[in-house]
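Only one chain is included here, represented as structure tokens and corresponding to the form predicted alone.
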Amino acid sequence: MDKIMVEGINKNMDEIIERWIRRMKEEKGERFFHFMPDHLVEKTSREFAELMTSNISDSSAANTERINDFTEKVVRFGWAIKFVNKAIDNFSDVVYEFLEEQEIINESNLRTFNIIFRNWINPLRESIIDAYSTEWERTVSLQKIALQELSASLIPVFDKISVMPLVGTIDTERAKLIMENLLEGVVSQRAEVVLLDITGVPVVDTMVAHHIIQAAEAVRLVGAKCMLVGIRPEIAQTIVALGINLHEFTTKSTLQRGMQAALGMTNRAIVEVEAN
């Protein structure tokens, strides 16, 4: 029966893929099949179909590698796990309906084919979703590491003045990294004034404010002053509403104003020079 099923699918693969693509385009919130180039949709759809059918008669390590390669690709394309699950459902439904139309599935073998489909789809679904979850977690982990590396550096801009631009959400793990880089940078750069720029931080809640206050206190203990800049109006309202006390260090609305204040704190100023 497996052989008959595989032969029926392979013989009519083009029609099956065409029907499957039509169904996927009807899915709510679908983007890939509408916005990607037709040749890429065709290539990816055929890879998916071949992946689905290969599992009927092949459960070897090579097929497992094929599943891993495909899931890596669809993660890059942005397929959500719900969308992947729906793709599997739609493909199995299209195949079943097509085999019924071709009378490969009929009343005499209906029970047998139902067992074959169950033994085919369920393990395949588990393998694809497991590989997808692993690849997605790996991708998120790499992005998180990249964000940490890019958004926790202390940058010397003038003698004795350094800036640390913060980008994205600050959790406990990132706060620890920020603290380490901040203290090491203050000592190595011999900074007297440090500006923490939170322009790129979308939300400042009690936990974020606590981490910032801790960082400012640590900077003070190593002999430098800390200034918080980039406080947008909505962030200021949140800080006031939460009752967060930021009186211990200077705050400025923009990095430019913070830089002017930092120069004043180190007995310097930016002045205009008239041309001769």
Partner chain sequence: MNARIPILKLNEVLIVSIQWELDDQTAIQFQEDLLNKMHNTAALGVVIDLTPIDFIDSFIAKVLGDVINMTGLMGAKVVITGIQPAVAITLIELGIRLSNVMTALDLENGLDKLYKELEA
Second form
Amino acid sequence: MDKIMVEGINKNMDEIIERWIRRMKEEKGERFFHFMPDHLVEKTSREFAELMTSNISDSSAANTERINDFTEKVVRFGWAIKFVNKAIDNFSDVVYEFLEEQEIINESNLRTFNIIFRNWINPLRESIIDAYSTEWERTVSLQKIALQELSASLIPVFDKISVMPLVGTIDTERAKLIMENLLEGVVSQRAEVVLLDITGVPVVDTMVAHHIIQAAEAVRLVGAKCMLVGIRPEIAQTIVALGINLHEFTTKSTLQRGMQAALGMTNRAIVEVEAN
Amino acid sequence: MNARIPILKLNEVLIVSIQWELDDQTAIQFQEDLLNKMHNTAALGVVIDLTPIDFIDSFIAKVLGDVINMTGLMGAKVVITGIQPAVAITLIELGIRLSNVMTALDLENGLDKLYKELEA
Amino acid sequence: MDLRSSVEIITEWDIVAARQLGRNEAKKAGFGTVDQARITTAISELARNIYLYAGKGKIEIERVTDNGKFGIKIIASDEGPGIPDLRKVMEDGFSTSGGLGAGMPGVKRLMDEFKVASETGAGTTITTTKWLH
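Could you output the structure for the form predicted together with the partner chain, given that the previous block was the form predicted alone?
Once more the chain from above appears, this time first in line as the rest of the complex follows.
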């Protein structure tokens, strides 16, 4: 019975794929195809179809590997999991209709085919979703590492003055890392003033402010001063609206002003010299 | 155990370097010794260097905080120097701020700060 | 390798012994200097609580693994009077010893996991864990 079905599908693969693509384009998910050049749509669709049909008769380990390979490709194309799920649904619908048209499925063997279909589609869907979430978790953890790598180094700018530019959202884990980098840097660079630049921090809520205040207090304990710079108007508004008290340390609107103040605190200033 | 923390006098300033982990008795003994020495020498300032110390719990922090307040009552200024990053972070997480204390990176900076403060 | 070690807390000196053990274990487990300080400080706070309120008890230090994570678990137990109002001791600024009152909430912030079980008249057990990140 499986054989008749596989043969029926293989013989008419082009027709099935075409119908399937047409149906997928009717879905709202069309934009997923939109981003891909036509020949790629064709190629991935064929691969998808081959994969779909490959395990009707074969559920071996080699097949799992193929599914993983394929999923990885799909993830890179940016197919959403919802879309992949829909694709599986549509594919099985198309095949079913097609087999019905070809009268390979008829009243008498309907029940058998139902079971074959169920045994075919369910494990496939499961393993694709599984492979998908594994791939996702991997991506997320890689991005997390990447984020940690880019987060927060203390840059010595002048003797006794260092700057730490903060970029992106600050969560508890990052805040701890920032604090450690900041303090280790202050001690090793012998900085007397550090400027914490939050120009690149999109939101300063109570939690972020709390972390910044803690960092500033820790900096004071090791023997330096911490200045908060890069406070945009909307950040100033939220800070006041949330009732966050930043009175205890110096704040400046821009890094430039902060730097001038820092030079002043260390008894220095930038002067223009006459050109000769 | 009778390990006492040495307190050195340099002109009108006392210099203390805490070299090993403080147990409770040593901490309390130190508090007493420092106040006596302040009284006997009429020192105007104290620098306490904590560079070798790798942790401070709330008890030692309290003793330190008390010493600083008492010294203030006796009319002298205190600078704490060399608090390690790890120590600073744990203090903050414990909720200890030592907010009215002057701090400096090391002994040299600490003495500078203290002299400036005394001149003012 | 012994995965579990413990120190009885009876005298003030045992506080020093407990935190020295903790510092060594944290170092051996591969924690960085900041986490070493966090663990040592937490042990010091817990041991001092036992000494001050229960009179005697013990600190146990254990290496733990969970799902590929490694960590250090500290168990502080005593058979003292117990903590009558758990919520209150977890409030910042609460202290019955005239200390800074940073004790329990501070320990919670220093560590990753924190659990208290206390029964009035029967004693207190505090279990707290720090994971290697």
